[in-house]
Structure formats: C-alpha cells, structure tokens
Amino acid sequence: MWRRSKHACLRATQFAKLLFSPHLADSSYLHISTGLHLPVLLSADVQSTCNAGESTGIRIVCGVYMNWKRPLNQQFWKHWQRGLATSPGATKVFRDPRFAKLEESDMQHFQEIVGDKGVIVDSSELEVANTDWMNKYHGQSQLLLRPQTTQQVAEILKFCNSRCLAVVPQGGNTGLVGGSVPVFDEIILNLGAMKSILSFDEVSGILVCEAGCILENLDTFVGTKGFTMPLDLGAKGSCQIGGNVSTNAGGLRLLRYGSLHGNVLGLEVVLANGTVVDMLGTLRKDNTGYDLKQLFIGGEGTLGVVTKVSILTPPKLASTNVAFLACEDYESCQNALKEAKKQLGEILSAFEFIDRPALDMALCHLEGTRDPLPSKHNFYLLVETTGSNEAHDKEKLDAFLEAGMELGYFVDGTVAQDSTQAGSFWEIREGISEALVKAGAVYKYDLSVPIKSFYRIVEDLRAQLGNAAVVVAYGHLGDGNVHLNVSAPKYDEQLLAKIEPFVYEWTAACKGSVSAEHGLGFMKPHALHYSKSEEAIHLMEGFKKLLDPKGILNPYKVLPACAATSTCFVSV
C-alpha cells in the first residue's frame, strides 16, 4: 500500500517528457498512484528510478490511488499518446479516469431526450465541432446533443453527472482560447437550438432571450425597437449570447456600455447536476443577498450552462462619427486618447488602437479592403462618437481633431462620409484577426495592461524573437486592453518557448491581466497565477467542488489544476 508522499505536487508537463523518454524500457513497469485536480511533477529520485530503466517502477502519490501495473510496450505508448492533448501553446494533459466512456445505451437515453433530430452522430458536423476557430485545437468527440429547451437540457446534464459523462457546452465556437471545443472525447452541448427572443420591454429596454441567440440578429431585433446591443464584436454573425456571457465577452463598445458584469440583469443556468437555477431578474436593481449571476459571467461552462439572458439595452442613438487618424509614435497615441475623454466626453464611444503591421495584416489577407490614408505612418487610431444630435456631436469631433493636428499628435487622418465609408474603416479592424489566421500560424494573446505600458510589450518581445515571427498589436486602447500576436508559417515549440512565459511574466510584472476579454479556455489555466493570487484561485477550486463536485462541466480548462488533471491508465 503506498503512502502519502509530501512530495505531492509537481507538473503534469515533466511527468508528460519522462514517460515519453527513451530511457524507459519496454519491460518497465509502471506504477501510478495520482491525485485528479493537482499537477504532478516527479521527484529527483523517481526520475533516476526511471532513467535507470529499473522495474521497480515510479510513484506518484498525490491524495487519489489508482495503482496500475502494465508493460511498457509499443502498443501502450501507442494508445497512450493517442489519449494526450496536444493543443500547441498548452499543458499536455492526461484524460480524466473518472469520466465514463460513451455507450450505446447513452445513446438511446440522450435520443429519448432531445429526439433523433438533437443527437448529431454525422462525422463532417463533429470535425467543425470538435476544431476551434482557428484551427489549433482538435477535440476528439463522438456525440454533439442540440437541445431545445431549458428541461431537455437539464434531463442531459443530470444523465451525464450520474454516468460521469464529460459535457462541453458551446455555443458559436468563435472563442480563441480553445474554451468550446472538447480537449478529448467530451459530449458537445450545442446551445444553437435554442435562439428564441422571449421579451422586450420598449420603455426600459429590457431583452430576455434564450443562450442559443446569434448576438447580430439580437441587434438586428433591438434596432428595430430603437435600441443596441451594449456589445459589439468581430465574430457578432456567429457567436451567441450564452457565450458571450459565459466567457464575459468585452469588445468594440466597453468603453461607452461598460461591461456584461453591469449590462446582464439575470440569466437562468443549469447545473451540472440537472438542477435549473432561476435567476432571470429584469430589475436594475435588486440587492436581496449575494449576486450569484456574476460566477457564472466570465465562467466558461465550468460551474453552469447559461440557457437563458437578460440584459439592459442602451437606446440606438442617431449619429455616429468615424474618424481614421495616424499618429508616428506611441505617446501621440495616449495623448490622443487624453485629448479624446476631454474633449468628446459622453459621445465617445470607441478608441481603437492598430499598429502598422496589423494594418498591413488586414491589407494583405482581406479581399476588398484598402488603405484608407494615401501614405504609411507607424500607428492607427479609429475614433468613434455616438449622440443623439449631430450638429452637436460633428462640432465636437471637429475641435478635438483640430487641437489634436495643432499639439502634433496626428500626423494625418480622414472622417467617414457615410455609413459606407465608416464600414470599411471597422471592417479593417475586425478583421485583424481572421487576416492573421489566413497569415499561417497565430499565437493570440489578449492582456490588460497599464495605458503606458499598452505598446512597450510588442516592442520588448519583438526583440525578444528577433526575425522567428512576426509581432502586431491592435486592440481596445481606450480600456487598456492590447491584442499581441504572433505570427508564424506553422506552430512551432521552440518558438513557443520563446513567447511564453515571457509575456506573462511581463504582463504580471506591471499588474496586468493574461486575460482582458477572451477568457483562460485550455490555453491560459497554467498562466492563472499571473493575474490571480494563491488564495484567490483556490476560492475558484471551491466554488467550482461545490457547484460541479463531479468535474463533468468544461473540463481541462480555466482551473490549473482542472487543466493539469492526469489519467493513470489507459485502454489497450
């Protein structure tokens, strides 16, 4: 009988090299004993038991046992790495042994649930669920469920909890972080079905709707009402609500809207238990007790499924300005944006940064766009003004663009002259991210840093990599949240090892965040620890034990020890 080892704690990614190393024999034998939700990192003295190729084998002791004993063949290692996450930019992790495996008579229950139509079981529909958008995580499921309603997907979470079945919830599967798509064999929760607009109030401008809602037809049905989504994002044709509540989507609009933590007034969330929690409030205020909506906003499905939202929308206001302006230095950039809350105030409405290598990005990968200023500067700055009259709000875009040509601050720039025009200049931007994915192989990474520190990060690991990737930068300047990218022919671990955990060191040493608006996904739970204290993050662990003891919801992602959960067995 093994016992409990101090030496209970060490990571999954040493563990990952030392049984994929050639001084393992294939008359070894293994012998593995691991805790579920704490990394493991192998003592001195196993790692020499190991390399001596002795059978005696290794121990592992972190809280759980599991002793397994089996030789080290070719085809162990063969099934072995078949089961490992390979997702580039992430800790390699093991399979949860406690999850069930799916069987036939799951099948029939999930059918009996949700009806021939809601069990997807068609291999070119699972490729696109299984596969993130941007083609760098690969989940291996073999079942997607559609519901839709609130009942057929409690009735599937409270099955899948007694069977110990793992369940992904997805919603547009836009997210960049690897969040909405299965690390191994997960069911995928398809939340697509259920898109209905349930109420809307015209005088307070209250939406309750279901989480399957695509966020530009939610738009398209307040406009109607003379009101707008408080968000706007790139991907607002596919993703959906219950997503961008679940990963507390920012975007285009948080400067003027604030964020969902303020705009949603209540949602209705299913828990992994089956147990459907009622707290869709359409009051402004209501401060009866703890605010329990605000765990599973920013959540990612690892607490609850969002199944239905209701959110404040701010009225549609009539005039809208658009300005392209360039800037040859960063400083100009942050003067700008002081120049901008002083002298726009309330109509300000987007302050948007792009560097000149982005633009070029766009420039090179997106059919039909051009450079809207006739020569090449260093910066960007995309201004918009939102206000209900349009003399008033022209007269005071024009002062600030003329005190900002006076102070030096842009060196050239353009007004949109129509709706048209302004179009063009937001599709630049948006499609920034797309461009980089046609580009080739894209290392994403989404911080909140000081104003002052917004561009000194591109600079420091450009010459962190020197000529391995290309290095741009746009994003929200106006919140102090950069979007850093590198950009590659290929995925590379080499120069993986380059990029992190430089940025997130970097990012931590002036009190950023790793994580502005895209969430922790599979990519970020081991970089938590950056932004987030020892004790913060094991209050995370305790709601997430709490609401989710099983572990079935979005597992591998968010929590480092969710992330660095390791199997002891496999099947051969």
Given for the second form:
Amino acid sequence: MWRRSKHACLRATQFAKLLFSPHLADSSYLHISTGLHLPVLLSADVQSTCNAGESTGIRIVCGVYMNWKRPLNQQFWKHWQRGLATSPGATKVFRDPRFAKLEESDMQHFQEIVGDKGVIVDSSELEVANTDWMNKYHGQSQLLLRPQTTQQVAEILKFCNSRCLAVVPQGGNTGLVGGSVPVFDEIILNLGAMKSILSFDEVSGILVCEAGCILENLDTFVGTKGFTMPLDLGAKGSCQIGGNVSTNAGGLRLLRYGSLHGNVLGLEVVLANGTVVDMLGTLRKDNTGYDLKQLFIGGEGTLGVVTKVSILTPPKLASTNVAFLACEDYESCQNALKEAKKQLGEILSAFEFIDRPALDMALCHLEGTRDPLPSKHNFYLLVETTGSNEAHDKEKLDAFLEAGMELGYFVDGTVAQDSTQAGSFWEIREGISEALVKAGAVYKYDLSVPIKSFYRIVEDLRAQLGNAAVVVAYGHLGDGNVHLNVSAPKYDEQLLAKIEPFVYEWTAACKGSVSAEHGLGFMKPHALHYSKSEEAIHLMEGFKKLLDPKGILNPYKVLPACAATSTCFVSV
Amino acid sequence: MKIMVAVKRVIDYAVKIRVKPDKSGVETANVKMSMNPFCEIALEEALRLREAGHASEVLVVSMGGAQCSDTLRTALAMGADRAIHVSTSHSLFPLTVAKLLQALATSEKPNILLLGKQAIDDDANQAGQMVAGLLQWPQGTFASKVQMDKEAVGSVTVEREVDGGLETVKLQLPAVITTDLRLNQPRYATLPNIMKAKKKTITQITPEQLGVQITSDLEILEVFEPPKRKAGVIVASVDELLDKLKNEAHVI
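Next up, the form predicted in complex with its partner chain. The previous block was the form predicted alone.
Following is the full complex, with the preceding chain placed first.
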C-alpha cells in the first residue's frame, strides 16, 4: 500500500509539473499531497491567481490519477498527518527529508558539549519552548539545548551541520510570526543561559553583552549608569537582545533613537558550520570592508546565530511627559503629528496611535486599566516627550497642546501628572497585543504604509469582513507603521481567505511593507514578493546558500524558497 | 459649604531615590517631583463632594518654595476652584505645617479640612492629627469612605481603616479628615481643565502674614540607606541548616 501510493504520488507530481510548467518559476517547487482533500500547493505567483477555494479543477485531475477511490490505510493517514505542518494561514508544509532524525548517539554528543544541565528533554519544558507567544504555532521538537558559551554554540552547530540536523535559534520566544519555534522536530537552540553583561563604557554608552540578556534587565543596568536602551517594546520583560537584533525589532522609541541597524555597533555570530565570526566592534565609526553585521540584523536566525551584541545606548534624560489625546477623525491625527513634529521637535520620543476598538479591547481584557478620558472618542494618540530640562519641555508641551486644542486637532486629552499616570497610559498601549490574545484568535498584520493611507486599509478591511470579526488598529503613527489585527473567536480558514491576500495586495498597491517590524518568520514568506522584487529575493536566496548551504538554520522560514520544501511523501 | 485641601509636593512615587553623599538628606535636584498620592486622593474626595452637591467651593493649599505652584496648577487642573500658596524657603516639619493650616482655617473658615494621611517622603502621619488638636475639631483619619447625608446636615460619617478592621465615626462639622489609599481613584486632569487652570488664581501669602513663626523644633542629624540585604544561602541538608543557625546566626 505504501509503496504503491508513493509511486502514484511521484507520477502525479510529474504529470502536474507538465501541466503547470509554463507557470512555474525556476526556483519554485510543486507539492502534491495524498489525502482526502488533495490540495495542490503551487509557487507564490501561481497561488495568487488560484487560491484554496478555486483549486477544484486541479483537484479532480490529481484525484483521477491517484486512484483515490481506494480507502486510505489508517496508519498511512496518521503518518501523513505527522509529516504535515499545519498552522493557521500557512500553506501546508512537509518535513524536509534531507534533515536527519535525532538519535541516541546525537544526544550523547550534545551532553558532552553542554553537560546535563544544557540538555532538556522534559516534556513540559519542551511544550513551552515548542509553542509561540500567541499560542498559534506548535512545533514538535524533542530536544532543547541551552549552551552557556559561544564555544558550545559553535560545537553544537558544527555537529548539527555535519549530521544535517535542523536547528531553531530561540531567545525570549516572543516573536509574532512563528519564527522562534520549530515547525517539525528541529532542535531548539535556546540562548537564554548566555546572559552576562561583558562591558559598559560610561562615557560613550557602549554596552557589550551576550545574546541571552533580557531587554528589561539591560535597561535597568544601563539605567543605573544614566543611560537607556535605544529600543523599547511591550515584550521587554521576556525578549532577549539576541532575538531583538536578529529580528531588527522596532518598538516604541524608533521615532527618537532610530533602528537597530544604526545602534548596533558589532556582533559575534556563529555560522551554520560552526565558524565563529567576531565582528564585535565597539567603534562608532568603522568603514573597513563590507558591513557584514547588517546581514545578521534582521536575518531572523537564518544566516547565523547571534551570540554577542555591542550596542550604543543614549543617555537617560530626566524629564519625560506623556499625553493621551483624543481625536475625532483620522485627518486630525495626521495634523496632530505634523504639529507635534513642529512644536516638540527634538524632544518628541514617541507618537502612538490607538483606535476605539483597540482601546475597548485593552480596557476589557487587561486588569486594572481604565479609560483616561471621561467620554468615548474615535481615535487616540499617545505622545511622549523626553528631554533634559523639565521646565523647558513642559513649556514646549503646553504650547503644542494649546495649539492643538485651538486648531481643533484634538477634542480632549490628559497629561500624566506623575509617573504612575504615565505608566497607566503606556500599560494600555503596550497591553493591546496581550488583550487580543486573551480575546481569542487573532490575525496579526504589521504594515508600513504612507501615513495618509494609514487608516483607509482598516476601513476597507472592516467593509470586507463585515460582522465576521472585529478589526482593530493601533501602531507607531510617527513611523507610518500600523498594527492591523483581526480578532475572531477562533482561527477560521474562511475568514483568513477574506483577509489574505486582500491586505497584502492593498499594501503592495501603495508600495508599502507587508511586515514593518515583525519580520517574516513562518507566517509571511509567501507574502515577501508583495514588497520585494524577484531580483532582490534571488539575491537573498544566494546569501542563504552561501552562509548555510545545508539549510539547517531555522528552516521553512523567511525566504519563499525555504518555506516550500521539495517533498511529496511522508517520512516516518 | 467650603472644603479646604492641603497638598504637598514630594519626590515622584516611582523614582529611585538616592541619599546625598553628605548624608544630610535625599537627592532632590533634577529629580521628578509630583503631588503626594494621598493628597491626590484627598483632593479627589473634595471634588466628588462638591459634585454631589455637598460643597460649593474647593480650596487647595500648599506650602514651600516657588515650585509649589506646579502642584497647585495640577490641583486646579483636576478641578479645584482656587489655590493658596504659603511661600517660604524654610524646611517645614509637621507641627509648623499644622500651625500654618490652623491659621488658614481660621481665616478661610472651611467646613471640612481634607489631607492625605501622610506624605511619602517623611511618612510622618502627624499634620492632620495635630491641626485637629490645635483647632479643637473632630478628626476622622485613615478614611476609606466618606459619606455626607443631605438630611444629616452639619455632620459627616467616616469609615476608618484601623488595625482591627473598619471603624465608623460620625463627626460634627467642621472636621478634619485624612485620606487612605482605598478611598477613591483620583481622576486624570483633562486638557480643557488644564487650559482653564492657567487662568485660575493662586494667592501668595507668607507665614508672617498668617502670624505664624516658623521654628525648627526638629533637626535631621543623618540620613542613610538601610543596609543592603545580603543574598541568601542554599543549604544542602537539615544538619547544615542546624549548624548554621547554631554557629553562625546564634539563634539556637
């Protein structure tokens, strides 16, 4: 039964390839799966013209060829399921048979490298490490490794490369696109045990630390010296700096301090074959050769594992003010942004946007929060200033608020009178993500669009979905980055079909980014072409082949070619 | 009916304080200051009483240097009707504060004097009780509930948080009430009110005009940080624990 089905499967593949060859680009793959539904997975460009609902014609073709009237063997069905990765919204992916399976001898080898403490096979710990923060993606890894030094990471990767064992680098596991958890049984390489701070220069503010340091702890540490980390995000209590760098995390203060591409001065990375590349410079300016670290910043762990980071921290300024403002329409929000940049200028440190449904979501699901304003409005802005002189900053803020009120940009608002009130405003903004997860299933989109179009996509999507789900929008208005979220009681393929590719096509039409700061991970490789050209994607694939020829680092993610694996039979 | 609320400007609750190198006090230069949280609760209660119709005017008072005006502006932005700033550069201790409040109460004649139960910088918890004694007014301290009846004019019922539980007292007006944490959640000062507050009056007055002589009846000798808590030790067995308790800690 097994051999016959495999044969039939291969024949079906050949037939389908013949049928569809005019449509397939060189680097694309075609998969056919056996099973009752016989979905056909095609390369991204063909997919856009023929999505799940319209593939009936192809199904029939393959069905006839496969002789599928014969009832499927129960065992075969189980095996098939085990070889299949399913996550909401992603095309069905198969485990790449090129990757070896974990054996007892491998376990012994790892134990020799990291010791007993570094090898974790406990099922409850594995379950946590296999599940992403949104509880949306679930891997099936059987092994979690926790190295304590770069040397151990190098030895692990060298061994895995020789055995062709797939590896997922993991930090705080707070990513939102499923990039930090395994898809199948990849070994999880968690850097959480590498959490030492190596050095801090109190004059320049340059911090050198290991990749497993938690962002909030680093902020507290440099805070005692009068500095602050250049990035801040809601996950700061759990996320690690290695992960932040690997995903080029943006956050709330990008408006003021810029992106990690500018603030990271050096990295130490370990490549797939175990080579340690020391680029851990602490120099503000260094134009010697190609700036290789930029590849790894935002590489999402697919080109190398970041083990040490050298980052520039700005001084921590004494005076912060936070204002929570209400606007009637989106046009006023844009005007308020313009006015803020004009009046607040160099002291503006955050400009966040929250719409009414998002605020309701936060107030409903987060304990201890309350609406800062007495009446309900349509849009809210959270404006923060950071400066060195309290009186000077307050004067500027007052001028901005007066101008805004007079010109009718905001209809109401409040300024935090003490840090407790300021904290409560930030709690609302930073907690919306968490509130959405508590509310049920959430489809999360992170788009960079021109500020003028920022809210139109929300309105269009609302019109598209009707009562099926609640669409909320919030984000970094100052950077033109909207976090578009669709909240539904549970994950539903039909709902997803209405959202994608509508959202991506809308974004591509205004030349926006389909992933402003969350990255591609497991969720969005198929959407990469909406924001990057074919040539660019080919170049990226070239880098991947160069730095990781066996493809063992974080497979099935980021690049479309990696997300589509070339197999059509089940591995047992 | 008039309510007078006394507020104090203190180091912000969330700031990590540092002791000055000469141990004379806590570092206050370039540190964020704001209204004492208990005073905020007192002001909020006064505003609620006014909104319920029990009072017609809320007057807020603060004492100290020029920067007190910031705190008073905040109070006005929250909704107080007018403010008085007792301007002095002397350091003020509870008895002096009580004497100044006594003088103000005598001239302004409020029916209720609301204060926070204590300030978070000195944790003295004395001013409210002292001023009640000086004025010979009844006092309801550590209030977790304040109720005024439209029928029972001339009195106020206060539920107090005491060690044994809750105590309810009925006070004849005029009275002094000091507020505790669970009384209410202070409102945010909204923009229109912040703008309006700029036009409200802050009356400046000196201790001399009030007829109070500022004497320093207390002197701060030294301020130092508590000793850093030492890390604990994990013991391997009960015998080791007993050994340590006996020979190192000398407690058994």
